[in-house]
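Have a look below at one chain only, the form predicted alone, in structure tokens format.
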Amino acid sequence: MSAPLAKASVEKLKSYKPNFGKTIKKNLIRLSANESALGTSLDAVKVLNEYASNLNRYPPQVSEDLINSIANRYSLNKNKIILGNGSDELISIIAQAFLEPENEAIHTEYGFLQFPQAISITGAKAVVAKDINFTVSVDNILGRINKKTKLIFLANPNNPTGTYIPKDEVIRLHTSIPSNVILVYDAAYSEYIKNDLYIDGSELVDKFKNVIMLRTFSKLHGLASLRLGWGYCSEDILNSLMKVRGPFSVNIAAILAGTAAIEDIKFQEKSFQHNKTWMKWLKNEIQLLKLDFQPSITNFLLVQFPETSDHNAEKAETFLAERGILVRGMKVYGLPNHLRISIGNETENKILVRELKNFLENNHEY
């Protein structure tokens, strides 16, 4: 007897599988997941150690301490902040809360893979807006809107390209969409940006009711293992999302560490400066290796390798993995000639470049 089938919209999907590479090396240099190069705040580590004897207790449904810390850090209205088990969960519950099977939701060509996944699970139609030169096209997004459109998912800066669209283009997009269409603005990498041309989305939330800004503690704050994200939206949208979100969605470790991390401004500044310094260095080194890359304002580079040669992206990924260096292949995004490489610490960055140089200067059989 065959096993019961899930609904059709789920059966046709492939599981989302983060690619951390394959290697037999034990001492890994993991540059495949855009993680914090400097770990996390020691204040966060300390508070976790102090709480270890109370793991039998349920976390609060809503942590006022963490919400207040986020509101104070970014000068936001605390009543518009929602916490989630990573921004992944928030993406999922947004889709569940607002999409019916007869609806459509738009995502960009090289946008985060979780967007079409969350849309499709609801039974709604995921509609792709093509990028131009690896960058989001506002005109192409607007051209895909129709009466069935309910959501637009936009990551800015975008993963895996590292590119972004400036403030005026974001505002033009929002101004041009119907008021009943929600712009879901994923600003996961915004902490790495100090640029007057960029907008993180919070000011749109404060002015309009059809914008949701998403943020994460997994990048600059270095809490990827604890799965902590947050959103900023109108109170009406927040109330709808809380009906879908699980009652104890965010665990106590994430709450405590998140509160400590967001209050540790010195660590955040140190991480920002490290990324700025080593991103400039890595771009220069990649240019010296005569490889192309997208102009990134994040903590990673999308690097292009020769299409048909002994030095293509797949062979480079294998070569690096054999030496304990994990990078992210981009076949799943339809970019088989590219690798996404995160900024690591000083030692990791230098080893990466050394091995890339070794790979490009020699022929390799696989």
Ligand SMILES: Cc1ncc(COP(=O)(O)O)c(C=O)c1O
Contents of the next structure:
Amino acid sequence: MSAPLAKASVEKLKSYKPNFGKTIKKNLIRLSANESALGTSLDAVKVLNEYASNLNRYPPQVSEDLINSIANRYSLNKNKIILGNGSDELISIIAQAFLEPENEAIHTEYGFLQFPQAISITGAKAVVAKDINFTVSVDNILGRINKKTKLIFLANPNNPTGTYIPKDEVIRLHTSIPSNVILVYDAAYSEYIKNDLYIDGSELVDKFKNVIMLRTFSKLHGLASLRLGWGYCSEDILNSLMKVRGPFSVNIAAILAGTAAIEDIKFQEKSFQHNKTWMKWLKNEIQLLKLDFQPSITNFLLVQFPETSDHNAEKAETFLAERGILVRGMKVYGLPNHLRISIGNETENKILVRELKNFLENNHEY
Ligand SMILES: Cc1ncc(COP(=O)(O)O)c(C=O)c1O
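Show the other one: the form predicted together with the named molecule, since we just had the form predicted alone.
Now the complete complex, all chains and molecules, led by this one.
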């Protein structure tokens, strides 16, 4: 007898599969998940060690301390901050809270894969707005809005392309959408950006009730394993989301380490500078290898490989994996000729480029 089926909207989905390699090798160079190249703030590690004997208690449902630290760090209104078990959880509960099966939600062509996944689970229709030159097109998003549209998911900058749309385009998008449509503005990589043309979305949240900004501790703050994200939105939206979110979804380790990490400005600055330096270096090296890439402002690069069978993206991914270097194949995003490569530490970056050179300059047996 087979097990009962899940609802139809779930049965037809594929589960999300990251590339973490088939074996757990300690010395793997993992450049496949856009994680922090410099590990974690030592302040966060210290606070975790100190708390390890107190694990029998439930965490607070809402951590005032962490929320206050986030509000202070980014000069935000603490009443508008919601914490989640990674921004992934917030993406899911936004979809669950706002989408009925007869609704539509828009996501961009090469947008983050969790968006269509979260939309489809609710039974609502995921509507694709085509990108132009691997960049979000505001006109194409606006062209997909109709009476059924409830949400627009926009990652800016976007994963996996690394590209972004400037402030005036974000404002044009927001001013052109009906007030009953919510713009979910995912700024997961905003900590890597110091550029006046960019906005992280918080000023829109401060002015308007139909915007949710999403942020994560998984990237610059180096806490991906603890699962900690946060959202910034009107108190009305926040109250709706809290009805859907699990009461204790953010665990105590995430709360304590997150609070320490957000207050560790030195680690954040060091991570920012590291990324700036090595992104510049990697772009230059990839150019010398005569490979094309998108102009990323994040901590990863979307690199295009020739379609020729000898040196295509799939073979490059295998070649690198055999040498212990994991990068992210992009077939699942509909980009079979691309690989997404995260910035690693100095040694990792140099080994990556050495092996890419080796791959491109020689013919290898498979
Ligand atoms: C655009 C974007 N949003 C959200 C996430 C998920 O972040 P978290 O680890 O907080 O769930 C990622 C992770 O790669 C991402 O690239």
